[in-house]
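Just one chain follows, in the form predicted alone, and it is written as structure tokens.
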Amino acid sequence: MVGKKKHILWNAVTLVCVTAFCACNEEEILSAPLPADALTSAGTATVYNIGKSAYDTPAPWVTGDLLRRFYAGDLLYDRNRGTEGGKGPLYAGSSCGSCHSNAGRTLPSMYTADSGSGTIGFSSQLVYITKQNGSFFRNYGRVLHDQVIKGEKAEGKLRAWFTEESRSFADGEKYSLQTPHYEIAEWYADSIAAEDLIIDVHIPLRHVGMGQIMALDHDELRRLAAQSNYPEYGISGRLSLIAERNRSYVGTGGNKAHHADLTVELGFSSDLGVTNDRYPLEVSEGQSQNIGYSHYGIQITTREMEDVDLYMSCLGVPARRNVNNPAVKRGEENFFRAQCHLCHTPTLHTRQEAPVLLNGTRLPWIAGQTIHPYSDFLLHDMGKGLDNHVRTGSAFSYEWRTTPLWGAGLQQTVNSHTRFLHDGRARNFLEAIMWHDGEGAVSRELFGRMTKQERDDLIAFLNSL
């Protein structure tokens, strides 16, 4: 309830003074307005919250019935449904918020002190399993469901361990990179030999700016893809095209740009085990060990799911911070010197037409906005080290969508960790940069040749986003 009161207070504040600030909580609100071009990360959806709820604040235009539905969706997003709410029998999370705490990235248990002995209890990560040829195992499907309701047995448990390699920058400063390794234990059906298995682990994404990401101007992305060819740097991004519901879409969501919507229905089905109109069967349906939960009916309505869709679409994006700090200004120059902007495109636009949610609600406030996500949302070859050995949609195993950087500098504040990349192997921005290879190699090498002060400044810039 305290968190909800903060939301309501903040919404009231932003309606009255979007660019002028009152005497609010000094830990959560920027002390003074900054230049408009530096502040408006998501146009009219920009918020000025820099506290624990920075990712979980409604955009200033969310008022009236829209605000009521926003909070209804927020409650559904955070609610631990329990078995009476349809959760299970197999699931990966108790609620959306269990993995996306404060609409951010809950730290997975494989990165806690107990990780060496495997994941115990709730894990907060998605474990994808496939055969070496890319097909699924009949008894498991695509996602390993490691959580179950009382009396049932999980499909399996992930065990993770890490190797570490020490390296040095050109100036002699040392750093290290941590590589995760995985195995599955406690299979509940046929045990699968390691040589037949590909394990692909993903930690949660930040839900910052999801409404704007789904509303991106696809013509602009097509132009970017046509122009994103820099042979002198080995960079050539390409658009993700996906087929869903007998139509072709431009993918912008997910690590592989393999989603064209917020996947609310899929999330309730696969992640929570909650049946709905689009996915009316339990996730264990068709598996040989199906345990008799196939006829419980629809457990969440389309209207309720649209409220979750609305909540995610209407979240504000935190404004940039410390833009006048000399180190941040120098770091921005270094960001361009390292050619990071060739993929992490600073400025994009949303379509002119209003986005339509899954049950027909329109959001005209998101249309026609200039935004600063620091991503081109294209697929890029990121090299052998980040190859997950699985083709996803139109993305090859070594290709990844450019991660939007807006809000990334607040992840420590919101979620108390700085794990980055799809599986969280990078413990901070520095390691994330040094994992870049393939089309990202040029930025890694240019960053690596900078002085320590220049590297620190570039990271200060990333923390300002």
Second form
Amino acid sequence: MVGKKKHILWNAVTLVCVTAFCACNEEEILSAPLPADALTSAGTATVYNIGKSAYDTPAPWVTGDLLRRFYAGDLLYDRNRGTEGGKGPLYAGSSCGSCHSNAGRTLPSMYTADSGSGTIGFSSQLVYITKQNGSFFRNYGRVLHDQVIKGEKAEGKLRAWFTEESRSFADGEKYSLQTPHYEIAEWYADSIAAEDLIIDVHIPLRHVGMGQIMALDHDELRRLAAQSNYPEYGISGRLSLIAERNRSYVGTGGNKAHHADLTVELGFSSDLGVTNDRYPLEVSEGQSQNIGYSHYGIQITTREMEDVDLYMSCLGVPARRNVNNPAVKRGEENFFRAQCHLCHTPTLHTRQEAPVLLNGTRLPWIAGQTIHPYSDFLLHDMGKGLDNHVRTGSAFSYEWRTTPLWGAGLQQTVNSHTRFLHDGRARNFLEAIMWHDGEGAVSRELFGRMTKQERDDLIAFLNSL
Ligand code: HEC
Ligand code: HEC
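Condition change, the form predicted alone to the form predicted in complex with heme C (HEC):
Below is the whole assembly, all chains and molecules, this chain first.
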């Protein structure tokens, strides 16, 4: 309760000082104590594991039959599926866990190889291909599958390379930003001319708080969208509404907030080539190399997929660390001074009613919780640099969902890298911030004008999330 009041106070403080940024009443901000529940990132789902499995630990209330199903789902998620598991004929990864190792973000091969000469082929990422007019290529579909079972031909290979630009802060500290570039070689069928093609590459998202994200109080998000209008900072967030199966859904999942569920059926079908009740045809169905191939029958049951849904939904959310460290405390204040919280909202709530999984299982434990995701789950214009030139769901090409930052400080421990942003172009937190543009430009400027010490402190705060 105390925590909630404090955040309202912080918001009030920011509103008072809207006309001149940084003329904020710093004393008032500085004296704002830590929310009483700062450590409990996701209420009763908070876990205190700070090791490699920090993202991959069941919430404390996962016991008995629920725990048995959690581990069954975990196994299906991580199992390297051979053809006997229904994988292929075309696929983008051999298991969910191959891309989301330890329920996090596996580092794609294009970031491990020498980037100077460029890499060919890819692992642990999704490569979306679209026509300039936004539609799909008949022979390829939306996702490029560069892996195949024996006897098949990959749809194509991605080549990635980077250009680098050095910059410096006003105080002289240097940094540089890398822009990725892509082309596709070795098309299996008709070559697609580069000028007809948009290539959009995404690295996996952390699963931290997936259950809570799906259970968010949509009325609170609607209110936030209505309030999220700070003309003095150029910020106005937008709720993602997606029309699917004759209904309108609030999208909170995915980098474009284009998913209203955990996309288990889509993941098995499109990423692994595993047919299921919702997607009964192989992803290669209709491709010229597979005419008459049709499908092998349903390769995973809805009950099994619900175990995977349950596994992701029941993952615990890591508690914050080092919250009393002076640098972390100063960094938190700087986070507010740079207006990061206007999009990376510290506190939200889950709905009162229990979320329902794919096959009807209810999870009452996730309902009615106060959570600290550090996201508003709204879409924001992030400027030209991050524009991917494709419209996804209701999101324009330059719009992205604010990435929840809970657990982000543990990514190095869990996945051994600090690649950030939707395509992983940022090599660390500092670069991720400096890519913010459009509605994020004021935050970037405010951060850029801080002293090195202040920037370091802000990053120490991000590492405590
Ligand atoms: C080839 C790599 C790859 C494989 C295999 C893969 N994923 Fe993903 N996954 C991704 C990427 C990339 C994203 C981010 C997509 C975006 O930008 O929204 C993602 C996003 C997600 C999300 C949304 C996360 C969020 O925060 O909203 C869920 C849930 C998910 N995947 C589950 C699965 C499941 C379940 C499987 C296995 C059936 C799977 N994934 C297999 C790469 C993969
Ligand atoms: C206008 C809204 C907005 C503001 C203000 C904002 N962000 Fe973001 N932030 C976003 C969006 C949207 C993304 C996702 C962009 C992408 O992936 O291309 C993002 C991504 C990030 C990421 C990468 C996370 C990850 O796991 O990949 C970090 C770190 C981050 N923001 C930190 C900050 C900090 C620190 C500030 C203040 C200095 C800030 N942001 C201000 C909207 C915002």
